[in-house]
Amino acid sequence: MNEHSFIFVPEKLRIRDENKELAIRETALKMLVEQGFDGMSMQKLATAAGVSPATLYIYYKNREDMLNQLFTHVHETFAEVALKNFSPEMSLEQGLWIQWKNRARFITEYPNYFKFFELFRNSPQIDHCKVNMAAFKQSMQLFVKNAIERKELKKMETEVFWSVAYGTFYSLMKFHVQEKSMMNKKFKVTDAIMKQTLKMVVKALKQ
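Sought structure, where only the one chain appears, the form predicted in complex with another copy of the chain:
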(Lines of atoms letter the chains of each structure in order from A and count residues from 1; the text may use other names and numbers.)
(Lines give C-alpha, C1' and ligand atoms only; values in the text may rest on other atoms or scores of the structure.)
Protein backbone atom coordinates (compact mmCIF):
# COMPACT_ATOMS: atom_id res chain seq x y z
CA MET A 1 0.00 0.00 0.00
CA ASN A 2 1.34 3.43 -0.92
CA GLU A 3 0.14 6.84 0.22
CA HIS A 4 -2.51 6.95 -2.55
CA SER A 5 -4.14 3.68 -1.73
CA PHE A 6 -6.99 5.17 0.25
CA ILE A 7 -8.33 6.94 -2.85
CA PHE A 8 -7.49 4.04 -5.14
CA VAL A 9 -10.51 2.85 -7.08
CA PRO A 10 -9.66 -0.54 -8.57
CA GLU A 11 -10.01 -0.66 -12.34
CA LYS A 12 -11.02 -3.75 -14.20
CA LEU A 13 -8.17 -6.18 -14.38
CA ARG A 14 -9.71 -8.26 -17.08
CA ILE A 15 -12.06 -6.91 -19.66
CA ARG A 16 -15.16 -8.68 -20.87
CA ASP A 17 -14.88 -10.10 -24.33
CA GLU A 18 -17.45 -8.04 -26.20
CA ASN A 19 -17.41 -10.42 -29.13
CA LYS A 20 -18.59 -13.06 -26.70
CA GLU A 21 -21.49 -10.94 -25.56
CA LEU A 22 -22.46 -10.26 -29.17
CA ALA A 23 -22.13 -13.92 -30.09
CA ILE A 24 -24.40 -14.94 -27.23
CA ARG A 25 -27.04 -12.38 -28.16
CA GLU A 26 -27.09 -13.13 -31.88
CA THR A 27 -27.06 -16.88 -31.33
CA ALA A 28 -29.89 -16.65 -28.82
CA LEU A 29 -31.99 -14.54 -31.19
CA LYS A 30 -31.35 -16.96 -34.03
CA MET A 31 -32.32 -19.99 -31.96
CA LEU A 32 -35.44 -18.32 -30.61
CA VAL A 33 -36.62 -17.16 -34.01
CA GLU A 34 -35.91 -20.46 -35.72
CA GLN A 35 -36.90 -22.91 -33.01
CA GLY A 36 -39.17 -20.97 -30.70
CA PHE A 37 -39.20 -20.83 -26.95
CA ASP A 38 -38.54 -24.50 -26.20
CA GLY A 39 -35.82 -24.59 -28.83
CA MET A 40 -33.50 -22.40 -26.82
CA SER A 41 -32.12 -23.91 -23.64
CA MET A 42 -29.19 -22.42 -21.75
CA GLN A 43 -27.00 -25.42 -22.48
CA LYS A 44 -27.79 -25.54 -26.18
CA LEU A 45 -27.26 -21.79 -26.42
CA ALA A 46 -23.90 -22.03 -24.64
CA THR A 47 -22.70 -24.77 -26.97
CA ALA A 48 -23.91 -22.95 -30.08
CA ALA A 49 -22.32 -19.67 -28.99
CA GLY A 50 -19.07 -21.41 -28.07
CA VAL A 51 -19.05 -20.57 -24.37
CA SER A 52 -19.56 -22.42 -21.11
CA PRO A 53 -23.08 -22.52 -19.69
CA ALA A 54 -21.66 -20.85 -16.59
CA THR A 55 -20.54 -17.87 -18.68
CA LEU A 56 -24.14 -17.06 -19.50
CA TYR A 57 -24.70 -16.41 -15.82
CA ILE A 58 -21.95 -13.79 -15.80
CA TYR A 59 -23.86 -11.79 -18.40
CA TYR A 60 -27.39 -12.58 -17.23
CA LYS A 61 -28.84 -13.26 -13.83
CA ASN A 62 -30.92 -16.15 -15.12
CA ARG A 63 -32.88 -17.27 -18.16
CA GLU A 64 -35.79 -14.92 -17.55
CA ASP A 65 -33.42 -12.00 -17.11
CA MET A 66 -31.72 -12.94 -20.37
CA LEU A 67 -34.98 -12.95 -22.29
CA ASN A 68 -35.94 -9.60 -20.78
CA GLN A 69 -32.57 -8.07 -21.65
CA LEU A 70 -32.77 -9.43 -25.19
CA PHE A 71 -36.21 -7.92 -25.62
CA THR A 72 -35.13 -4.61 -24.13
CA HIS A 73 -32.07 -4.47 -26.37
CA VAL A 74 -34.05 -5.21 -29.52
CA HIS A 75 -36.76 -2.77 -28.52
CA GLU A 76 -34.38 0.08 -27.77
CA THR A 77 -32.39 -0.43 -30.95
CA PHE A 78 -35.60 -0.49 -32.92
CA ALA A 79 -37.02 2.63 -31.27
CA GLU A 80 -33.80 4.52 -31.90
CA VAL A 81 -33.73 3.66 -35.59
CA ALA A 82 -37.43 4.39 -36.01
CA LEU A 83 -37.02 8.07 -35.11
CA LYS A 84 -33.85 8.74 -37.15
CA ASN A 85 -34.16 11.96 -39.19
CA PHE A 86 -37.69 12.32 -37.86
CA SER A 87 -39.07 15.51 -36.39
CA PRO A 88 -42.53 16.06 -34.91
CA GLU A 89 -42.73 19.26 -36.96
CA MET A 90 -42.92 17.32 -40.22
CA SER A 91 -46.12 17.01 -42.18
CA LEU A 92 -48.13 13.87 -41.51
CA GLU A 93 -47.20 12.34 -44.84
CA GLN A 94 -43.52 13.17 -44.63
CA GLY A 95 -43.24 12.11 -40.98
CA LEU A 96 -44.93 8.79 -41.59
CA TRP A 97 -42.82 8.19 -44.69
CA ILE A 98 -39.57 8.73 -42.79
CA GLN A 99 -40.68 6.41 -40.03
CA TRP A 100 -41.90 3.71 -42.39
CA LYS A 101 -38.66 3.86 -44.33
CA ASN A 102 -36.58 3.68 -41.16
CA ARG A 103 -38.51 0.71 -39.89
CA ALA A 104 -38.54 -1.07 -43.22
CA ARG A 105 -34.77 -0.67 -43.56
CA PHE A 106 -34.27 -2.03 -40.08
CA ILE A 107 -36.59 -4.98 -40.60
CA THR A 108 -35.00 -5.89 -43.92
CA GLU A 109 -31.50 -5.57 -42.51
CA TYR A 110 -32.18 -7.41 -39.26
CA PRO A 111 -35.17 -9.68 -39.92
CA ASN A 112 -34.39 -11.75 -36.83
CA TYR A 113 -34.81 -8.71 -34.62
CA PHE A 114 -38.27 -8.14 -36.06
CA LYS A 115 -39.27 -11.79 -35.90
CA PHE A 116 -38.06 -11.96 -32.32
CA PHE A 117 -39.98 -8.82 -31.48
CA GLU A 118 -43.18 -10.21 -32.97
CA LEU A 119 -42.61 -13.56 -31.30
CA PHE A 120 -42.33 -12.00 -27.86
CA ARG A 121 -44.61 -9.01 -28.17
CA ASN A 122 -47.63 -10.90 -26.89
CA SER A 123 -45.65 -13.20 -24.70
CA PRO A 124 -46.66 -13.12 -21.05
CA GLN A 125 -43.20 -13.82 -19.68
CA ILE A 126 -41.82 -10.53 -20.93
CA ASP A 127 -42.00 -7.68 -18.49
CA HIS A 128 -43.21 -5.00 -20.89
CA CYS A 129 -43.35 -2.24 -18.32
CA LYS A 130 -39.58 -2.23 -17.90
CA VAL A 131 -39.13 -0.94 -21.46
CA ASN A 132 -38.90 2.82 -21.34
CA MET A 133 -40.87 4.46 -24.11
CA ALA A 134 -41.39 7.89 -22.60
CA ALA A 135 -39.32 9.86 -25.14
CA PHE A 136 -40.76 7.88 -28.00
CA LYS A 137 -44.32 8.47 -26.87
CA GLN A 138 -43.77 12.17 -26.30
CA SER A 139 -42.36 12.67 -29.78
CA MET A 140 -45.26 10.79 -31.31
CA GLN A 141 -47.88 12.72 -29.38
CA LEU A 142 -46.45 16.05 -30.51
CA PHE A 143 -46.41 14.76 -34.09
CA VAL A 144 -50.08 13.84 -33.87
CA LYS A 145 -51.02 17.15 -32.21
CA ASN A 146 -49.34 19.13 -34.97
CA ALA A 147 -51.01 17.07 -37.69
CA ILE A 148 -54.43 17.68 -36.13
CA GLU A 149 -53.79 21.43 -35.95
CA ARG A 150 -52.77 21.45 -39.61
CA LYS A 151 -56.00 19.60 -40.41
CA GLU A 152 -54.06 16.67 -41.89
CA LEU A 153 -55.59 14.39 -39.33
CA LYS A 154 -59.06 13.89 -37.93
CA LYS A 155 -59.50 13.85 -34.20
CA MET A 156 -59.46 10.22 -33.14
CA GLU A 157 -58.37 7.89 -30.37
CA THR A 158 -54.61 7.28 -30.26
CA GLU A 159 -55.20 3.55 -30.76
CA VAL A 160 -57.22 4.18 -33.92
CA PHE A 161 -54.51 6.42 -35.31
CA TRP A 162 -51.84 3.88 -34.46
CA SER A 163 -53.79 1.02 -36.04
CA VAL A 164 -54.35 2.84 -39.32
CA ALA A 165 -50.90 4.44 -39.53
CA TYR A 166 -48.72 1.62 -38.18
CA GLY A 167 -50.90 -1.50 -37.93
CA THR A 168 -51.22 -1.45 -41.69
CA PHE A 169 -47.48 -1.03 -42.12
CA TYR A 170 -46.51 -3.80 -39.73
CA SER A 171 -48.97 -6.16 -41.35
CA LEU A 172 -47.26 -5.48 -44.65
CA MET A 173 -43.81 -6.08 -43.17
CA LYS A 174 -44.92 -9.35 -41.63
CA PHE A 175 -45.70 -10.62 -45.12
CA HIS A 176 -42.29 -9.30 -46.18
CA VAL A 177 -40.32 -11.41 -43.71
CA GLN A 178 -42.39 -14.56 -44.22
CA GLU A 179 -41.07 -17.34 -46.43
CA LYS A 180 -44.37 -17.58 -48.28
CA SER A 181 -47.04 -14.94 -48.17
CA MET A 182 -50.79 -15.21 -48.78
CA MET A 183 -50.60 -16.25 -52.41
CA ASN A 184 -47.97 -18.93 -51.77
CA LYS A 185 -45.26 -16.83 -53.32
CA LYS A 186 -42.63 -14.58 -51.79
CA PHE A 187 -43.94 -11.06 -51.26
CA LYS A 188 -41.51 -8.15 -51.12
CA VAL A 189 -42.38 -4.69 -49.85
CA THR A 190 -40.87 -2.39 -52.47
CA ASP A 191 -40.62 1.38 -52.24
CA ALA A 192 -43.50 1.62 -54.73
CA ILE A 193 -45.75 -0.57 -52.59
CA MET A 194 -44.87 1.43 -49.48
CA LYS A 195 -45.63 4.71 -51.27
CA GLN A 196 -48.93 3.38 -52.60
CA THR A 197 -49.97 2.16 -49.16
CA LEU A 198 -48.87 5.39 -47.50
CA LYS A 199 -51.04 7.40 -49.91
CA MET A 200 -54.02 5.28 -48.92
CA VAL A 201 -53.32 5.66 -45.24
CA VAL A 202 -52.86 9.44 -45.45
CA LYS A 203 -56.13 9.71 -47.37
CA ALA A 204 -57.88 7.69 -44.70
CA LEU A 205 -56.55 9.82 -41.89
CA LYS A 206 -57.37 13.19 -43.50
CA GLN A 207 -60.51 15.00 -42.46
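Since the one above is the form predicted in complex with another copy of the chain, can you give the form predicted alone too?
Single chain only below; no partners, no other molecules.
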Protein backbone atom coordinates (compact mmCIF):
# COMPACT_ATOMS: atom_id res chain seq x y z
CA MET A 1 0.00 0.00 0.00
CA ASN A 2 1.50 3.38 -0.97
CA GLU A 3 0.89 6.82 0.51
CA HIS A 4 -1.82 7.60 -2.04
CA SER A 5 -3.88 4.51 -1.24
CA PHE A 6 -7.44 5.14 -0.01
CA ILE A 7 -8.32 3.63 3.37
CA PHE A 8 -12.03 2.95 3.83
CA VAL A 9 -13.32 3.65 7.34
CA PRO A 10 -16.67 1.97 8.05
CA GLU A 11 -19.42 4.37 9.17
CA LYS A 12 -19.71 2.64 12.56
CA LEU A 13 -16.05 3.27 13.30
CA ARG A 14 -16.16 7.00 12.62
CA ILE A 15 -15.69 9.45 15.49
CA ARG A 16 -18.83 10.36 17.43
CA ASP A 17 -19.75 14.02 17.01
CA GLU A 18 -21.35 15.41 20.21
CA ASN A 19 -23.18 18.21 18.39
CA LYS A 20 -24.53 15.80 15.80
CA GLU A 21 -25.53 13.35 18.52
CA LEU A 22 -27.40 16.14 20.35
CA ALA A 23 -29.22 17.16 17.15
CA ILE A 24 -30.22 13.56 16.42
CA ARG A 25 -31.40 13.01 20.01
CA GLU A 26 -33.54 16.17 20.08
CA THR A 27 -35.03 15.36 16.67
CA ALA A 28 -35.80 11.80 17.77
CA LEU A 29 -37.51 12.99 20.96
CA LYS A 30 -39.66 15.45 19.01
CA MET A 31 -40.66 12.83 16.44
CA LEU A 32 -41.47 10.23 19.09
CA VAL A 33 -43.68 12.69 20.96
CA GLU A 34 -45.50 13.69 17.78
CA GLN A 35 -45.66 10.35 15.93
CA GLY A 36 -45.12 7.63 18.52
CA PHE A 37 -42.67 4.75 18.30
CA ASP A 38 -44.53 2.90 15.56
CA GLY A 39 -44.74 6.01 13.39
CA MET A 40 -41.01 6.65 13.35
CA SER A 41 -38.43 4.78 11.31
CA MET A 42 -34.67 5.22 11.29
CA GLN A 43 -34.98 6.44 7.69
CA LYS A 44 -37.48 9.13 8.71
CA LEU A 45 -35.28 10.16 11.61
CA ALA A 46 -32.19 10.41 9.40
CA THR A 47 -34.07 12.63 6.94
CA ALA A 48 -35.43 14.88 9.69
CA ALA A 49 -32.03 15.16 11.38
CA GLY A 50 -30.23 15.80 8.09
CA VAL A 51 -27.86 12.83 8.34
CA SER A 52 -27.40 9.56 6.49
CA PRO A 53 -29.22 6.49 7.88
CA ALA A 54 -25.80 4.87 8.45
CA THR A 55 -24.82 7.75 10.74
CA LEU A 56 -27.62 6.85 13.16
CA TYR A 57 -26.01 3.48 13.77
CA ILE A 58 -22.92 5.18 15.17
CA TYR A 59 -25.10 6.15 18.11
CA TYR A 60 -27.85 3.52 18.21
CA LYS A 61 -27.88 -0.21 17.48
CA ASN A 62 -31.53 -0.11 16.41
CA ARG A 63 -34.83 1.64 17.21
CA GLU A 64 -35.21 -0.21 20.51
CA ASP A 65 -31.70 0.76 21.62
CA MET A 66 -32.45 4.36 20.66
CA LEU A 67 -35.64 4.37 22.75
CA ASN A 68 -33.77 3.03 25.78
CA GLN A 69 -30.91 5.51 25.41
CA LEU A 70 -33.36 8.39 25.08
CA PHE A 71 -35.30 7.23 28.13
CA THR A 72 -32.09 7.02 30.16
CA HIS A 73 -31.01 10.49 29.05
CA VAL A 74 -34.41 11.98 29.89
CA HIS A 75 -34.33 10.36 33.34
CA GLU A 76 -30.81 11.62 34.03
CA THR A 77 -31.75 15.14 32.92
CA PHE A 78 -34.84 15.07 35.14
CA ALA A 79 -32.83 13.91 38.18
CA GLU A 80 -30.22 16.63 37.62
CA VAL A 81 -32.88 19.35 37.40
CA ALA A 82 -34.99 17.99 40.28
CA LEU A 83 -32.07 17.81 42.72
CA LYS A 84 -30.71 21.31 42.04
CA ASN A 85 -30.48 23.27 45.33
CA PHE A 86 -32.32 20.42 47.07
CA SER A 87 -31.19 18.70 50.26
CA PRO A 88 -32.81 15.77 52.09
CA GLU A 89 -32.17 17.74 55.29
CA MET A 90 -34.68 20.44 54.32
CA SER A 91 -38.00 20.77 56.10
CA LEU A 92 -40.96 19.09 54.45
CA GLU A 93 -42.41 22.36 53.14
CA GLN A 94 -39.07 23.79 52.00
CA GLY A 95 -38.01 20.56 50.32
CA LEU A 96 -41.31 20.13 48.50
CA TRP A 97 -41.21 23.76 47.38
CA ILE A 98 -37.77 23.27 45.82
CA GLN A 99 -38.96 20.01 44.24
CA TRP A 100 -42.09 21.63 42.80
CA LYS A 101 -40.13 24.56 41.42
CA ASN A 102 -37.49 22.28 39.89
CA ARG A 103 -40.05 19.93 38.37
CA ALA A 104 -41.98 22.89 36.96
CA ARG A 105 -38.75 24.11 35.37
CA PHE A 106 -38.16 20.67 33.86
CA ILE A 107 -41.65 20.63 32.35
CA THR A 108 -41.36 24.14 30.89
CA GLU A 109 -37.72 24.00 29.74
CA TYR A 110 -37.81 20.42 28.46
CA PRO A 111 -41.40 19.96 27.20
CA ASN A 112 -40.54 17.14 24.79
CA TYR A 113 -38.60 15.34 27.51
CA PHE A 114 -41.61 15.48 29.82
CA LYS A 115 -44.05 14.37 27.09
CA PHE A 116 -41.69 11.58 26.04
CA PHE A 117 -41.44 10.31 29.60
CA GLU A 118 -45.21 10.38 30.04
CA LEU A 119 -45.67 8.41 26.81
CA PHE A 120 -43.04 5.74 27.36
CA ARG A 121 -42.52 5.32 31.13
CA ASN A 122 -44.66 2.15 31.15
CA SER A 123 -43.66 0.91 27.70
CA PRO A 124 -42.57 -2.77 27.54
CA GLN A 125 -39.91 -1.64 25.06
CA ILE A 126 -38.09 0.19 27.86
CA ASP A 127 -35.56 -1.77 29.89
CA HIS A 128 -36.04 0.02 33.21
CA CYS A 129 -33.23 -2.01 34.79
CA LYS A 130 -30.73 -0.01 32.73
CA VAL A 131 -31.92 3.32 34.16
CA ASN A 132 -29.81 4.12 37.21
CA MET A 133 -31.83 6.37 39.49
CA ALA A 134 -30.28 5.11 42.73
CA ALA A 135 -28.89 8.50 43.84
CA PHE A 136 -32.17 10.28 43.11
CA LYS A 137 -34.29 7.66 44.90
CA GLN A 138 -31.94 7.61 47.89
CA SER A 139 -32.20 11.39 48.21
CA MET A 140 -36.01 11.29 48.02
CA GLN A 141 -36.25 8.43 50.54
CA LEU A 142 -33.95 10.22 53.01
CA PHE A 143 -36.01 13.39 52.65
CA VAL A 144 -39.20 11.52 53.60
CA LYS A 145 -37.45 9.64 56.43
CA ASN A 146 -36.18 12.90 57.93
CA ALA A 147 -39.61 14.51 57.66
CA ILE A 148 -41.18 11.57 59.52
CA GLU A 149 -38.54 11.69 62.25
CA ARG A 150 -39.18 15.43 62.74
CA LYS A 151 -42.91 14.63 62.92
CA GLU A 152 -43.59 16.84 59.92
CA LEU A 153 -45.03 13.89 58.05
CA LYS A 154 -47.17 10.95 59.10
CA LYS A 155 -46.11 7.45 58.05
CA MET A 156 -47.97 6.32 54.94
CA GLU A 157 -47.58 4.16 51.87
CA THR A 158 -45.14 5.53 49.31
CA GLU A 159 -47.89 5.63 46.68
CA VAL A 160 -50.13 7.68 49.00
CA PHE A 161 -47.32 10.15 49.73
CA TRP A 162 -46.48 10.55 46.03
CA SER A 163 -50.14 10.99 45.06
CA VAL A 164 -50.63 13.79 47.58
CA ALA A 165 -47.18 15.43 47.43
CA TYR A 166 -46.58 15.26 43.67
CA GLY A 167 -49.83 14.11 42.06
CA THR A 168 -51.41 17.41 43.09
CA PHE A 169 -48.50 19.31 41.55
CA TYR A 170 -48.67 17.44 38.23
CA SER A 171 -52.43 18.00 37.99
CA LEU A 172 -51.79 21.71 38.43
CA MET A 173 -49.05 21.68 35.78
CA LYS A 174 -51.34 19.87 33.35
CA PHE A 175 -53.64 22.89 33.36
CA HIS A 176 -50.58 25.11 33.00
CA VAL A 177 -49.33 23.25 29.92
CA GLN A 178 -52.79 23.26 28.35
CA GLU A 179 -53.11 26.95 29.31
CA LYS A 180 -56.75 26.28 30.21
CA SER A 181 -58.62 25.76 33.46
CA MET A 182 -61.45 23.28 34.03
CA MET A 183 -63.83 26.10 33.10
CA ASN A 184 -62.00 26.56 29.79
CA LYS A 185 -60.56 29.88 30.89
CA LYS A 186 -56.96 30.96 30.43
CA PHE A 187 -54.74 29.57 33.17
CA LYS A 188 -51.07 29.87 34.13
CA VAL A 189 -49.38 28.58 37.26
CA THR A 190 -47.74 31.37 39.24
CA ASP A 191 -45.57 31.18 42.35
CA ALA A 192 -48.53 32.47 44.36
CA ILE A 193 -50.82 29.70 43.08
CA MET A 194 -48.15 27.09 43.63
CA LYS A 195 -47.46 28.25 47.20
CA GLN A 196 -51.18 28.30 48.00
CA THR A 197 -51.52 24.73 46.73
CA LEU A 198 -48.39 23.60 48.54
CA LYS A 199 -49.70 24.92 51.88
CA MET A 200 -52.79 22.72 51.51
CA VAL A 201 -50.69 19.70 50.50
CA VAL A 202 -48.32 20.06 53.47
CA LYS A 203 -51.29 20.42 55.82
CA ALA A 204 -52.83 17.23 54.38
CA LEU A 205 -49.57 15.31 54.73
CA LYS A 206 -49.25 16.25 58.41
CA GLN A 207 -52.75 15.04 59.35
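Predicted, not measured: the structure shown is a model, and the values here were computed from it. Residue numbers count along the first chain shown, from 1. By rigid core we mean the largest C-alpha set that fits within 1.5 Å across both forms.
Supposing the core is put in the same place in both forms, how far has the CA of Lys186 shifted between the two forms, in Å? Value for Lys186 between the two forms: 5.1 Å of C-alpha shift.
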